[in-house]
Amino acid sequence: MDKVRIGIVGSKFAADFHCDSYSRNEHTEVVAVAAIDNLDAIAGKWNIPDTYEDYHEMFKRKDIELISVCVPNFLHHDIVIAASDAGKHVVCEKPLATTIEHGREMIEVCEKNNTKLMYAEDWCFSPALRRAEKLIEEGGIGRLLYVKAKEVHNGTHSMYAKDKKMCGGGSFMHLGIHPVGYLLYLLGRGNNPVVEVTGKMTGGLKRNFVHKENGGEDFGMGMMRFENGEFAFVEGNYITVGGMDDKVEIYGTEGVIKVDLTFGSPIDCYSGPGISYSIEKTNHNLGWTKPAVDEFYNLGYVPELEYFVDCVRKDMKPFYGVNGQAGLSALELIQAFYESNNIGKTVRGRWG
């Protein structure tokens, strides 16, 4: 297969970076987009020939092999199942679903229909984290002991992310899902499960630190222990001002690796009048900033979607970390952290 023909469901931020990533790949052609609004804008920006207000109509097309699901969390389940039932392979943005039951059903339906379900955990493809992985594999920091990972910023503008039911939780679900999913890949790989989790979160609404209108928590942190003995600390919050801050610290018996995914630009810029953009979620771009060079590439979106296209072109199974099972395991872990917070105790089990 030379070119994979793609349909996008959604028209806002995630759909935009999917279109950007696909546009860099000679083996892709985005032929249609379905959404309830913003259709003309996204179709015009990315030269997408056909638009649909109903994704079911788009799924009837025989020439589309791959669907990118770029919509609010609560819609993932229905769209993935509809796409699979139509014989399409699917890339689903994080989190896989808002409930464990929905996540399991998505996997079961895709397996029954023999369609690929690919879970878009972009950290698995970040060039900086991939380099860190190579340093670990060559023994550069010895045996891994402990990892700290976080994604934090100053809050979401999405009405869907602010709604606890539509999001599946709060900041820990919406942002913490990245470090949780990445650590399942880095330390777990499907054969070193998490066996213990302890979570602490704010309580939503008036019990939040800052975002009193959010139904879910605006601050979440948790500790987890893997079966082989490694510990990991994860954080996902909406209380961090100054731009999206994604960091990973990896501690071994003989060394340390620290990775700055969002503030790691080689550019330092001072501007009195301000520049148009530096990094995601900044309140302003005045004074000293570190403008991103290629944000979508460095966060892993471009190589991630290139890999998913190759999975379709070459009929490959996605690796653990970006397959349906990894997405489900990340969802199960997030729910275990919530349970721990609710009961005020460490929760034990097997996840991953």
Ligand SMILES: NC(=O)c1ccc[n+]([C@@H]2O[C@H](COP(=O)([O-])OP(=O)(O)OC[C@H]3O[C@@H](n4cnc5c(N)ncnc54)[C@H](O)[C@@H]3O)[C@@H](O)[C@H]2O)c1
Contents of the next structure:
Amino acid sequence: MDKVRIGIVGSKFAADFHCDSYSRNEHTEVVAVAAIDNLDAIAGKWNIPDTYEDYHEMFKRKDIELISVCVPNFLHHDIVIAASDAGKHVVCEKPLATTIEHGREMIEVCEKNNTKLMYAEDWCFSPALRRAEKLIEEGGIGRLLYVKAKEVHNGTHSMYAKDKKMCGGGSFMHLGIHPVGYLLYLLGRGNNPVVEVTGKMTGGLKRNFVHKENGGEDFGMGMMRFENGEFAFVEGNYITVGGMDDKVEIYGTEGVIKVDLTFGSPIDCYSGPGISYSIEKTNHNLGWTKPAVDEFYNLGYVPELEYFVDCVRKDMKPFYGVNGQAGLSALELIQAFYESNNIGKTVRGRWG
Ligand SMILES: NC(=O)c1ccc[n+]([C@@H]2O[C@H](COP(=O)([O-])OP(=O)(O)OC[C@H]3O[C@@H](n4cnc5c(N)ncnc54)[C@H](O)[C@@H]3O)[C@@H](O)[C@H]2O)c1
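Complement to the form predicted on its own: the form predicted together with the ligand:
Starting with the chain above, the whole complex follows.
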């Protein structure tokens, strides 16, 4: 198959970077978008011919092979299942679902229908993290011992993500799932499960540090230990001002790698009047800033969606880290961190 025809569900933040990524790929054509708002704006920006207010109508089309699910977390389950039942392959944004039961059902249905379920953990495709992986593979830092990883910023833009039920949690679910999912891939590999987790979070609403209107926590951190002995420390919070800060530090027996996904731009800019944009979630861009060269590429979205399109074109199975099972394991781990926080103890099990 030379060209994959795509339908997007969702029309705002994530839908925009999916459209941007597909627009850079000669093997794709975004033919339709379905959402409950912003349809004219997204269709106009990306020249999408058809729009739908009800995604079921879009799924009836025979010419669409792949659906990008870019809607609030609580809708992933119903939309992935409806898309798969209509015979479509699916890219599902993170987290896979808001409950473990829903995640399991999504995997089962996609398997039964023989449709691909591709889990969009973009960190697995970040060019900087991919380069780090090569350095590790060649033995550059020896045996891995400890990884520290975080995604943090000053608060979600999405009204749905502020609602604990619609999000499935707070900042740890919404942001912390990136380092958790990435570490399952980097250290876990599907054969080195996490066996211990300890989580600490703020309590939502009045018990939050800053975002008293958010039902879920605005600060979360966790420690995990893998079966082979490696430790990891992960963070997902909404208390970090000054721009989205995504960092990974990897410590081995003979070396260290530090990756800065968001502030790592080779550009230093000083602007008196201020510039329009530097990186995600900055409040203002006056004075010194670090404008990203290509944010969507740096974060991994562009190569990620190219890979998923290739999975459809060449009928490949997505690798561990970005398949449904890895998405489910990341979700189970987040829930285990919440359990640990709730009972005030380390939780033991096997995840990944
Ligand atoms: N990988 C990443 O780094 C990343 C970044 C941002 C968001 N996301 C994920 O993408 C998803 C969407 O987040 P967002 O930031 O774009 O949210 P958003 O609030 O900006 O947009 C939500 C979209 O969902 C649509 N929607 C809501 N209810 C709908 C329904 N019933 N049917 C069809 N469409 C409906 C709305 O029209 C809107 O376009 C979330 O799961 C989020 O976790 C991932």
